[in-house]
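In the form predicted alone, a lone chain appears below as structure tokens.
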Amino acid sequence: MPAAELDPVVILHERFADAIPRAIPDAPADADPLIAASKRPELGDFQCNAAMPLAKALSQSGTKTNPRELAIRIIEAVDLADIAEPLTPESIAGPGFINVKLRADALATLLTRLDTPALGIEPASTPETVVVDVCGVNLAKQMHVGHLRATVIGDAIARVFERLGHNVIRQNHVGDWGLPIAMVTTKLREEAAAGRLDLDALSLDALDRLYRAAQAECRGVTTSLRLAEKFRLGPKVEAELGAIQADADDHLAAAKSTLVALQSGDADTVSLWQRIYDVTMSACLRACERLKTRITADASAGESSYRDELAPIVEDLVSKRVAIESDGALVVRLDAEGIAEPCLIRKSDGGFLYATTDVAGIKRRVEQLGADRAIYCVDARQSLHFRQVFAVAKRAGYATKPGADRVARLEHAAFGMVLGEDGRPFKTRSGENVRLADLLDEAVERAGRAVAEKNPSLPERERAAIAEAVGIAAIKYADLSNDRVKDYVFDFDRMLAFEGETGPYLLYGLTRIASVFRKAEEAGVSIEVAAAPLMLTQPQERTLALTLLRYPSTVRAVAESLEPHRLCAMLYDLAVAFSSFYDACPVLRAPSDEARDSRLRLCAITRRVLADGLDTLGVPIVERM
């Protein structure tokens, strides 16, 4: 059987699927089995509900049909025989519910077939190229709160499309150019020329600050002087505005003026520049190699690296007739893509904006990339701006492959947003964005803190390295955990919380595994159990191999819809299935030496698929806690 079809729920739904248009010639060509997991287990491990929607349809369309007599006939046209007990109108529960209950042989061939190498993920057959946004911080700027979603999600959907033997590529979209940029270059060469700041020595905190501060004198009291004017509170106070508009002003003519320099090549701008660039992404990557991502140096792909394409993309579009002129700017209007705002590409002034970034953006991944699939992880505000420059994309033709006349996929994974206990943006006292490298320092300061709590004979040093493991799996399992396009609020009693649906829950059953391990050899009991056949005749060793056997379909369908929280959900299950086995099933002291090995193997493929599951979404894993 290939290794798609090792899910019982799969394989249910295509014999079904297969036999209701045999059973009933009239019922709907799409008609879905809707096969779902038994609410009551003494009836069976799954029902097949079709028989009531069919008989509403058929009903609907002048056939009145009783949906028990459906059900009868979708028994008798259903082929189950080599993976379940017979079908009988006895299997047939209240109105038309077919309970079907798996054999113990079929579910253990079933599960022997998972235990392999690859757990029954095989390599794609014809792999596709993805190309995974992912971080997107900006210069001079310390990541906070809000990039740990794009960073922890872009990483972990990359994860899984590598998982499935596609060729994967991330992309850090760095916001390194512009206006922004070079006001915080200016002050940067101020403050060193003042010898108030050693360039040397220059760290984040100082490029934070400096960004503030630039920010501050650039931006003016503008509609307070307007106020003041049309209010008439004096020449005092106008002169006092004036003046501090004024200063505003110069300091913006600086900022722009060092702007020309940077976009000429003045080499002293540029190596102020590329201090600041230094700086700031050598504390990106230390807080993504923090986060166990695969996100490298070499998945950056800045603003600036798109600086002399976006002219050329701009005339292009123009040449096309997709960009037209309004009000001296260039814009695309997608009134036929469904969306009333049009796309701005070029400001009246002859400046570029995100857009043309993005643009530019996608038509690189597609064309030099390779993209087959070009997904952006990026918070659900942007969700319009990604409509936008997808339609023009589209539109453009840089959404085409070259030679191929195939149209990439282009998807926003969107994402909600952090929030605090008082359902507002998580921010400090003060009214700041939370730090990422205070919010990690924290989450493993109080995981040591439960650790040694929970073990305090372990030594040091194994503490600090199982709290930084469990501390990161818990902000990252909180985060994976939740589905991606809500909201959600950060507590950390709850994220290190060793019960309930958390990181540090999951860690504590490869832990509960590991230990087993330990103990049968300490026993001198064989651990050589790969071949030990398995015996799945206790309700809860049923119920552990039909959650491994989920393991597959489960990593594909987060590859399809990008929702890791589905691999989340079904890991947390197998680690509860794993718990009522654990205390239901003695493994050292079972019955006999064939169920104790039929165990350790059920154990050993628990561990296998929990490990793989959480080194997919990238959660760090430890053996001892």
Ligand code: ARG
Given for the second form:
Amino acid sequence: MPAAELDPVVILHERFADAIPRAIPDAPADADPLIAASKRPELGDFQCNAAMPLAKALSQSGTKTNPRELAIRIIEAVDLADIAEPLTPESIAGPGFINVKLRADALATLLTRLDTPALGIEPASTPETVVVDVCGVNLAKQMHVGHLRATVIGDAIARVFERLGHNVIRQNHVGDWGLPIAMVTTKLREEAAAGRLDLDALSLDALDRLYRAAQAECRGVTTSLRLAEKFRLGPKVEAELGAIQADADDHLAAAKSTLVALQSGDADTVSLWQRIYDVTMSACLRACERLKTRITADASAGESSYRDELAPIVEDLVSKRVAIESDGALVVRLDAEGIAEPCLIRKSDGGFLYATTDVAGIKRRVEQLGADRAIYCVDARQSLHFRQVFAVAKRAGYATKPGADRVARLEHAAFGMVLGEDGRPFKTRSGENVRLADLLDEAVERAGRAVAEKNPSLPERERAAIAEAVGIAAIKYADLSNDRVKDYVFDFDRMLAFEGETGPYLLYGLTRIASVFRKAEEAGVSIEVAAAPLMLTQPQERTLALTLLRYPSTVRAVAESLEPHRLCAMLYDLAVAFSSFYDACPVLRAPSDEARDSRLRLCAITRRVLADGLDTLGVPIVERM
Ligand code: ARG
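Having seen the form predicted alone, I'd like the form predicted together with arginine (ARG) now, please.
Okay, now the whole complex, with that chain kicking things off.
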């Protein structure tokens, strides 16, 4: 355990883990001390619940014993003198729960150690290079609510690693290559040639329409045609369908030749493609900025950037016998890795696939960018895809950093879907995908109304900026606070509420602290309390201190689990603990100057942890609202 450990749970874990084998020599090796926050705070702050499973394990291996007896042996062996009240047989509750109450002075010492500029989070002693796949927009398509998650969660994970002092590289794997893009490029060329569209005034909305029109034109009716023949619907129907199909075939052929032109660098085609790229990406980067993420143009590494790397990689996979031929296509069989579905690497017509590009992406991220960890923040529905490409890359040796013999950690930080109130994928009333930009506008507008209602005296100018921050905070916090892999229901009313686990509730906590300091200054009380001794006598003060001490270990846990909702939950607990403290412990009217200064210092630490925690998640904050 590093000397700087501040989280009592971690400290107690260590102490009990050390005591158990001494107390019970025949205990299973690495028995978990099972330290948890106390369910009955009147008995203590924490409990060690190890005695019950230990007794069970021992009786299974033939030693008759009871948990209470083991608990007694454990409390005799464990050394907590420096941090906890002495343990006695009265500390043992029920069948063998050991209750631990921290000493107030030890709690104050720990919190004093946390109260540094770093807030107890020391920069990693061996910084790693962490590449985080974020956003993943597709050309000529509006960003929708699915991209919200890839953008917001991906950026939050990246920020956590930055906060811990790692070297972070964001990669926006833009879907900007392949046949669908060639289809819309073809369509754009036709529309511009026919004078139906001004290329200089091209909008993403217009592109989105063209994209869908192009898809429809190329789709064709082969299935209907086959059925018409099978059920003998007659020559007229067949002829009509045949004509539609021929038309679709023409469109598809045109798109394929556009793709060839793009691949060979034909100047006119490339410049059309560039136009589509610029229009899409400027909208995307605007959304990323509005969402207060650190995703900028230099993170863009689209599928197109891999185009010259695919053929050599496929060749390499063949020569290493990783890829084999199957019906004219190239596949990688992954039975050895426990994956039944082979990974298709090259189609029989010679075309490469989404998977081929991602294998190239891993190779670049590990070999060129130097990734120790490559994290993909992508929809859970792509989990088979990532299991496959990770396996292929490892088999081919692309996940091993040159010079190091360690395989990089490849991780899919999968997220669930955003659902509407009906429990189905979130759509507009007419069944369209909800545009991200519209969603943000609505959140900000609603936040504006809520803020105006709560604080009518806010000057108009200030209100707009506050509404923007509160609206974005509400959306981001709602997205981040839900268990990442689970689906969640998008609900404006709930995420914008000032009560419950919401962004506005956390921001409200911050504004209350800010007003404590304003009032202190108005009353002529010095707020220079950085060195005031902390006196943690009231239960609410203890709870607030205990919650604050969880901060560094929670940030570390997010880096390990890639689950930002753990930090959201800790910050929410902190806001709740602050609220109880604020209600129960008067600050400016504290019983003594010492108590007042101690409480002001508690307010200051809480403010810094809340602000730092929200910043680490990428949630904007406000001082007033
Ligand atoms: N463009 C993809 C999609 O919309 C997401 C890209 C995710 N990243 C990746 N490296 N495959 O589904």
